[in-house]
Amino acid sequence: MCDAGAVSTANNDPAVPPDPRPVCVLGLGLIGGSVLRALRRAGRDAHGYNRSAGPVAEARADGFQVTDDLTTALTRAAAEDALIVLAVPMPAVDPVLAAIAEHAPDCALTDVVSVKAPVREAVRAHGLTDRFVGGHPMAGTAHSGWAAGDAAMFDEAVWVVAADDGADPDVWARVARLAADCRAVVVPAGSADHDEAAARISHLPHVLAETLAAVGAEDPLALTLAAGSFRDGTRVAGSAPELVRAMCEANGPALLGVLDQALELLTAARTQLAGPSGTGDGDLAALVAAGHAGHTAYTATERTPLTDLRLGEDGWLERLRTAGAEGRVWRG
C-alpha cells in the first residue's frame, strides 16, 4: 500500500512509487489495445480480454496474453493483485462491473471511458468505490479496433485522473503510475469537472464535425472541392457510429450546455451575418475574434510542473483537483 504520509520525491512531484503488480485491460478496442501495448513497452505484466473472439486471436498473434472469457480474465487479476483497467464502451460497463463484482471485487479499478460521473455511478452501484479511481486519457483517433492501437498514442498525452473525494491514495497512485508508464501526463480532476470540460473539448466537437460532414455531403462539388479545412474539421467524423453515440449520449447533461452556448453563438452569428438587409451583407466580426481569441489562448496554455503534494494527506484530493484546475500535471 501506498503510505498516506510518504516523503515527495526529490524535484518534489507527489510520490507515486513504481508499481510491481500486473494489470488487467478488459476491452482490446483502440484504447485497450494502446494500453496494453504501451505497458508491454514499459515492461510492465499486462494481460487482457475481449469478448468478441477476432480482437483476442489478433492481439495472440501479436505475442499478448488475452482471453475472451471474462471469468478467467478476472480470476487471473484477483490472484494477482492487479489493476484492472475498464476499457469497454459505455454500454457494457455494467455488465462488465457485475463480474468484477463477483470476481475480483478486491482489486483495484479503474477505466478509461470518456466519461467519469456516469461511469463512478454505475460503480457505486456495484460496490466497487472504495477501489475505483476513474481515468481518461486524451488520445485517439478516428479508427477504432485491435489493429488501430499503437504503444506511443498516449505519448505526452494528457490522462485524466479523478481526484473525487473518498478516493484511496494506493488506488490513485497505480492509477497516476499506470499512465505515466504509458507515458502520458496526469491531470487530476473531479468527475463532473471532467465531464463539463469534455463535453467542450472532446463530445462538442464530434457534434460539430458530424454537422460539417452532413452539409457538405449535400454538395457533390463541394465534396470535390473539399481540402484542408474540411478535412480537419470532419476527421472525427469517421469515427464508428456507434462509439460517438455512446460517448456522447452518455455525457447528454453537460453536452447539452455547451451545444446550447455553441447555437447561440451560431445564431448570433447568423443575425450578424444577415446584415441590415437580411440578405448576408453583414459580417463575422465577432464569432472570428472570439474564436481566434480562443485559440489563442489554446496554443498558449502551459503544463507546469505539480509539487509539493504528498498523497493521502489532509485535503490531498482538495489540492489535487485545484491544481488540475491551475493547469498543474504530474509526469512519471
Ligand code: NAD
The other form holds:
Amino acid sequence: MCDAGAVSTANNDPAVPPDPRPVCVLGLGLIGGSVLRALRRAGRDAHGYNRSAGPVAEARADGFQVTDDLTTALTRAAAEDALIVLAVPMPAVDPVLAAIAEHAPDCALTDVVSVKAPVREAVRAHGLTDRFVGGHPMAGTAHSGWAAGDAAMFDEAVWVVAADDGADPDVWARVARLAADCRAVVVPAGSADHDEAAARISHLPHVLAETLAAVGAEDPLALTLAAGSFRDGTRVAGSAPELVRAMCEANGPALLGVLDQALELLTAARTQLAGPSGTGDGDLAALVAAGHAGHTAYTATERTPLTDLRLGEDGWLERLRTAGAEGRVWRG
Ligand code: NAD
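For comparison with the form predicted on its own, produce the structure of the form predicted in complex with the ligand.
Shown next: the complete complex, the earlier chain at its head.
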C-alpha cells in the first residue's frame, strides 16, 4: 500500500484537489474490490472490510489491508478521517449504515449502489445526510466477488456523483476525486433523475435479458442454434439473481414506468406484425425504425468536458445537474 502522500492523479481543477486522506471500502465484491485495486493503482491509501473471511484472506494475499471486522474498519476510518465507500447490495445497506452511525458518524460517506434515492433515504434515516454524497459507477460484469475485481474496471466509465440539494462541497469534491482516481469520468445528476435514467438503460435491459433468456430456453434446439444476438441480448441474465433482484426491485417505481413504455411498444409491434389476417402477415416497420433511431442516438452521444466546477458557490448543485443533463463530464 502506498502512503497518503503519494497521490499521483493530475489535478487540473482547483475545486477538486487531490485527496490525501484514506479511503475505507465496505464490501469487497466485484465493485468494492475493483475500487480498492483502482485506488492502489492511483497511489491512494485505502483499506477495506468484507463480512466473510474467504475474500478477506484472498485480498490480504493480494497485499491489501482488509478486515472481516466492521467495527475495526470503521474505528480506523474515523481515526483517519477516511472517505467511506459503501459497496454492498441494497438489502445490506441499512445494517452497515447503522454501524457507520455508531462508529464513524463524522466520516465523509459515499456509495456505489445502483439506485440512488433509496440509499439517500436510508442515509437520512440514520442521520448521516450531512456527510453523504451518493455515487454510482456505471461499470461491471456478470461476475461477483473479490476474484472478479479489476483495477481497470472504471477506466473511462461514467461515475455518477449525486448533485442533490444540501450536498457538502468538500464531500462532493472528495467523491469526485475518488471517481477520477479510479480513472472514471464524473457525471453529476440528482438522485431521482439518476434512478429514472438507470431504469431505462440498466434495469429495463436486465428485465428484458431475463425475458429473452427464459423464452429462448423453452426450446433445446433454439439453445443449440443460439449465436451472437442471443448471447449479447442475454448477457446480463448471467448475473447473480439476488444482485439483479436487489438492483431492479430497489428501483421499482421508476422501472415500472419504463417497463410500461416497453410493453406498449411490444404490444403495438405485435398488432402490426399480426397484420390484417391476425396470423403474422404484417410487418415490424415502426418498432424497427424507432429502435434503429434510438441506437443511432446512443452511438452518436458525445461527452463534452465540464470545467470550472466552482463547488459551493450559489446555485452550484443546480448548475452541476444541468451540466450532467447536457452530457458534460468532469475528468480529474
Ligand atoms: P458482489 O456480490 O460482488 O459483492 C457484494 C459484497 O457485499 C460482498 O463483499 C459481500 O460480502 C457484501 N455483502 C453482502 N451482504 C452483506 C451484508 N449483509 N453485510 C455486509 N456485507 C455484505 O456485488 P457487487 O457487484 O460488487 O455489488 C455491490 C454493489 O455495487 C451493489 O449495491 C450493486 O448494486 C453495485 N453495483 C454493481 C454493479 C455490477 O455490475 N455488479 C455495477 C455498479 C454498481
